Partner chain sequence: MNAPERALSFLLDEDNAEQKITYAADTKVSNAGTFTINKEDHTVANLFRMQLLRDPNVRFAGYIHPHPLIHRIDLKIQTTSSTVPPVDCLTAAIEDLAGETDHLIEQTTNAISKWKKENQAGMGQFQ
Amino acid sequence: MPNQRFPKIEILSIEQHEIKFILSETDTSVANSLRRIMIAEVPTLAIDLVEFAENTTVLNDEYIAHRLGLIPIRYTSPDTLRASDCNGAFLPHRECVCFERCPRCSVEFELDVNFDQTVKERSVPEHERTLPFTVTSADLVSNHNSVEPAHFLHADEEGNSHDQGISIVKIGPGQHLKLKAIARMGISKEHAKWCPVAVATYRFYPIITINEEACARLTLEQKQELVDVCPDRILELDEVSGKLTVSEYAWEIATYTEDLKVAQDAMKEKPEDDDFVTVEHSTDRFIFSVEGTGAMDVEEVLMSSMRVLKERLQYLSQQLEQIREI
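Take the sequence just shown and give its structure alone, in the form predicted alone.
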C-alpha cells in the first residue's frame, strides 16, 4: 500500500487532568482529526433538563439551569474506578426506546436546600445565622452510584477551595431551592457543555540544525549574540569549546520567531550564504497538550478519541466497499 504510515504516541507527562504527548510518523490531517474529535465527538454526561419545584433565590430558573448544565458530570467505571468513557454505559437520549427517560439513557440529580433548615442543622452561631452561604455541586444527589458531579479538577484545587464544590448560587434567609436535574449523554458538536476538554492543542515539533562549518567563521561575540537574540532561548554557547549547541528543552520552548533570522542575515558576508542556524517545523511530528474539565481522565479522553476515529474510518471503509459493489 503506497504511503502507508504507522503513527506512534510518546507520552511526555501524564496526570489525571492533563497530558502531554508526541504524535509522530503521521501528518497534519490525522493530528487535526484527533484534536477535533477530542473537542467535539467524545461522549460525556451533562445536565440537559432541569425541573424546578421551588426557587426563591436571587437568580431566575434559566440562569441556574444554565449553570447546572456547565457542571462536569463524571462517570466512574466499576471496572477501573476511573472517570471513563460513558459510551457503553448509557445510550444517547434520541436512540433510547423509552417514552421520556429511563436509567439506560439518563441520570437524575436532586437538589433541595432550605436556608433556614440548613442553618439549624449546621448549628451555626447566632451572629452568623443571617449570612448567606453557597449552594454547590456537592448538594446534588445522584440516583446512580457511578455518576456524580466533578466537584474539583484535582486534589490541589480541592485543597485551595473555600467551597465544597462548583458554586451554583448563594442562598440567604427565607430562601429555598428545590429541583430535579436530568443528565444525558451527548457530544459537544451538539452543545459545548458535553466537551470533555478545556484545552486540546498541538504544535509542530521543531527541527533545529546548526551549521558547524558556517559557525566556525563567527567570533565568540557573534555566537553569543545569536544566543541572546532568541527570545525562547533555544541556543546555548559552550564555554569550553566555544560551539553553539541546542538547549535541552528547545523542542518544548521553540516559537519560530524571526529574530534569529534577522540577526543571522546581518552577520552574513553575502546574502546568499547559508544560515548559521535553521529552525524548521517537522511535518510528521506533533506536540499535543490536553487539559480535561474533570468529566473524564485525560488518558480516557485520548483513548476514546482514538476509538471514535477508528469507528469513523471503519464506516468510511464500509461505504467505499458498498460503492464498489454498485
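In this text, all values refer to a predicted model and were calculated from it rather than measured experimentally. Residue numbers count along the first chain shown, from 1. So that the term is clear: the rigid core is the largest set of C-alpha atoms that superpose within 1.5 Å between two forms. What changes on going to the form predicted in complex with its partner chain:
- With the core superposed, L316 shows a C-alpha displacement of at least 2 Å between these two forms.
Complement to the form predicted alone: the form predicted in complex with its partner chain:
Coming up is the bare chain, nothing alongside it.
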C-alpha cells in the first residue's frame, strides 16, 4: 500500500437530526464520494408495496401509496443502543431467495381506520361527531418490534404538531381506509424515498492569511473598511494595536465573497501589489453538515456510508482479480 492516506475526523456536533464534522488529510474525491454515498447508496427501509382492502377516502390508492412510501421507517437494532443501520439486519428484496416476501427482506404494516367506529370509540362530544380527523403514520401497526415509522425528528417537532404522526389523509364520516403496507430495504438510486438524509453537504475549510507587512501601509480607516466590507464578518480590528486579525469563528462563517478582493484592490498603489488579506479554499480539509430524515441516526448514516464504500471497493477488487486471470 504505497500511496495510502490516513484521514482524520473531528466531530463538531451531533444532534438528533444533524451531524457536523471535519474531514481532513484527504482530498475532494473522498469527501465527494462519502457525500454521494450518504445521499444515494446508504440502504434504509421504506414502504414499497401497498395492498388496499378498503379505501373510501378522498385520495385515490396511488396517492396514498406514494405518501406511505415517503414516511421514514426506522429500524432500531435490539442489541446495540441507538444503532439504526438496517443494512445487514435485512436483505435487499431482490437478493432474498424467498418467493414473494419473508421476514428477512420485508416488514409488514397494517392500517385500519374507520371514521364512524373511531368516533364511537373515542367518545367524541355530540357536536364534533362529523368533524374530519387525520390518519397519520401513528396508525400504522408494524409486525416487527424493532421497526416503526419515525413520526417526528425530535421532541420539539412533536410538541409543535397537532397530530400524532405524519399526515397521510383526512378522513370524514362514513369513510374507511384499510390496507397492508410492505416496507423493504433499498437505496435512493432506485427511489428518493430510501434516502436517509435531507441534506448532505461539505464546504472547503477556509485559509485566511493576513499579510502583516502589506497591512502596515494601511491607515486605520482603510483597515476598518476591510473589516466592514466582509459580509461574513471574518475580520476584526484591534483598536489598541491597530492590527487586523481573523475572527475566532471565521472558519465557520467564511463565504468566499468577492467584496474583500474588490475593496483591497482599490487600496493598492499598484495592481500587482500583494493582497492585504487572502481567503482561499483548503484542498484537504472539509466541513461536513449532514441532516437526517429520521429513518436513521445521522452518525449511523456516516458510518454506514463508509461501510458501503468499503464493501464496494472489496467487490471491485475481487472483480478485478478475475480480469487478471483471463
